[in-house]
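Have a look below at one chain only, the form predicted alone, in structure tokens format.
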Amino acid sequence: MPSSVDMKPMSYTLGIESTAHTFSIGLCDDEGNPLPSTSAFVRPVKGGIHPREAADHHAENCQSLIEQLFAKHSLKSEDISAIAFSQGPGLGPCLRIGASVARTISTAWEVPLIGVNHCVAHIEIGRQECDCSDPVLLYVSGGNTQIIARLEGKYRVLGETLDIGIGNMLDKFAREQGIPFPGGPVIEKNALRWITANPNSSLDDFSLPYAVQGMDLAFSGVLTAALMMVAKGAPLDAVCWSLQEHVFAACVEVAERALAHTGKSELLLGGGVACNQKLRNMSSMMAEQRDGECFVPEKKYCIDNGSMIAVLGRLRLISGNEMNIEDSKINQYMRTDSAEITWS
């Protein structure tokens, strides 16, 4: 057995997440295991997320979050072997703060710099934590909704929202009802309260437009109809229930088509809306009916977090994707299928 003197000390990849309302610093060790992140969140009192205000929030919190993370895990700068950051997609001002912090630390500590695709980071940490090999990903977040599968060396987008992300739609509906950000958890609570008290409710009584457009999705019309239903006097809890049922069914339908098209048997959920238990239940039921399996990572890895950025950063680093400072410009419109998958 080797002595402690012969053992190689553990090193860590540090990940910086700053795509939208969350600024998060996370880690993974040199075997790819994620450690809990430290995070700060923008919670608008009125209206949605203002990109510049969110960026100011991130800049104000970056130093304290790094200090908290290092104190929590008893680390020092010498323990960090690489810096990863969200290069896109996301809100430009927010992404620039994360990228600037990453460049500064990488230069000061003389460690490699790796920019990663935020959407792909959700896939990879979910794949790793759930131990699934080749899933179709139903990616449901505030800013996006996509159905993604790995085909011919890339993550291909088989379907996506044509207007707004499902999380954004839920937040917009909630905001109009005076529900503070984030609105999704309150809508979930309201919906459960309604169906528990009214188990025989029919969607025919609270019908909304269907969001499926071929392999794509569109949520603006559903949002408008739900707002009109409340304005006409329908119980808010009932509309929350109907809204969830309609939009989640649409997402699951498109995911099922993707499973059939690709011949895959694993469905993986990712993104903040994947925390919703109703969506999890519907996805699991569909997968089981197809003799497949549905996977969902822990909620802390569904929401935006620095650890998932670190996990993908490590994968990119060991497959030879270290970048130069001049190549680290952010891309707020970065596509999921824009990069070759060079890791296993």
Ligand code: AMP
The other form holds:
Amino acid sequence: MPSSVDMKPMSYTLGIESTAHTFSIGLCDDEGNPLPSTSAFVRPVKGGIHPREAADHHAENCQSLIEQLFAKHSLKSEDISAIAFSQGPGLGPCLRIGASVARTISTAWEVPLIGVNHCVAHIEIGRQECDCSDPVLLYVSGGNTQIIARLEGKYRVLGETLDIGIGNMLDKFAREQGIPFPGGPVIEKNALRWITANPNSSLDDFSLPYAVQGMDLAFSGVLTAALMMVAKGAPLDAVCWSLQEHVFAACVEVAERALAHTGKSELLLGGGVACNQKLRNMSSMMAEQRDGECFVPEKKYCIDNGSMIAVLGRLRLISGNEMNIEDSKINQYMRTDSAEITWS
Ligand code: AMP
Ligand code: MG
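Cool, the form predicted alone is there; where's the form predicted in complex with adenosine monophosphate (AMP)?
All chains and molecules follow, beginning with the one already shown.
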């Protein structure tokens, strides 16, 4: 065992997540292990997320989240050796708060700054937490729905939604039924209640559009049809069940095609909608039928969290990607394939 003189004190990378409704500050240690984040969520009582109001929420919560995080892990500013932040994609006003906080801390504490791609952070924390090596990621969140895989040195988007994210679709459907944000978990409960009470239910009786176009998906048509079905008197629980069956089948179909095209065998789920047990079951069944395996990180690392930003930030820094303040501008439309994978 090394003596106390030989032992190097642990240092941490701080990660700031602010792409949308979540403001989260997390950490990873100098071996890349994530520590639980502290987070605050915008929960609009009425309507969707307003980017400027969400940004105000993030700015208001920033200091207390950092204080809570430091208290939780008994840290001081000297323990932080780098600052990572979500540089994109996301809502401009929200991203700007995270980036400004990161630049300020980096300058004040004299530690390196690194901007990271939010979608790639979901992949890297998933790979690490689930111990899988080269997965196809089915990334299903509020604003994003993408199927991503590593090909020729970059993470490439093989398929994605052509309109709204799957989570936004679920939240909008729920909101119209008077269910507050986030609607996904309530839809899941309603759907389970329906199929438990009506095990012989047929999707033919609650048919909805199924929008898969090659490797891409679309959700606004199914949203309109589901809303109309409820308006015409179908039981809400039945429509929740049918909605989940249709949209999850579409996601799993595209994910399966991605596995087939790339020859990969690991499927990784990420994003808030990956908390859904029905989607997890359907994904596992598909992967097993192909002699593959499906991996899902713990819920705290499926949803947006600062620790995944810290994990990817550390990887980018140790592979030589330190950033100047001038290069730290946010990019609302940052593509998943915009940067080479330099870390593995
Ligand atoms: P994210 O954008 O990754 O932070 O995830 C938030 C989205 O995940 C929201 O649209 C939620 O409605 C959705 N979500 C969270 N839990 C579930 C669930 N159990 N089933 C379906 N969607 C969910
Ligand atoms: Mg996300």
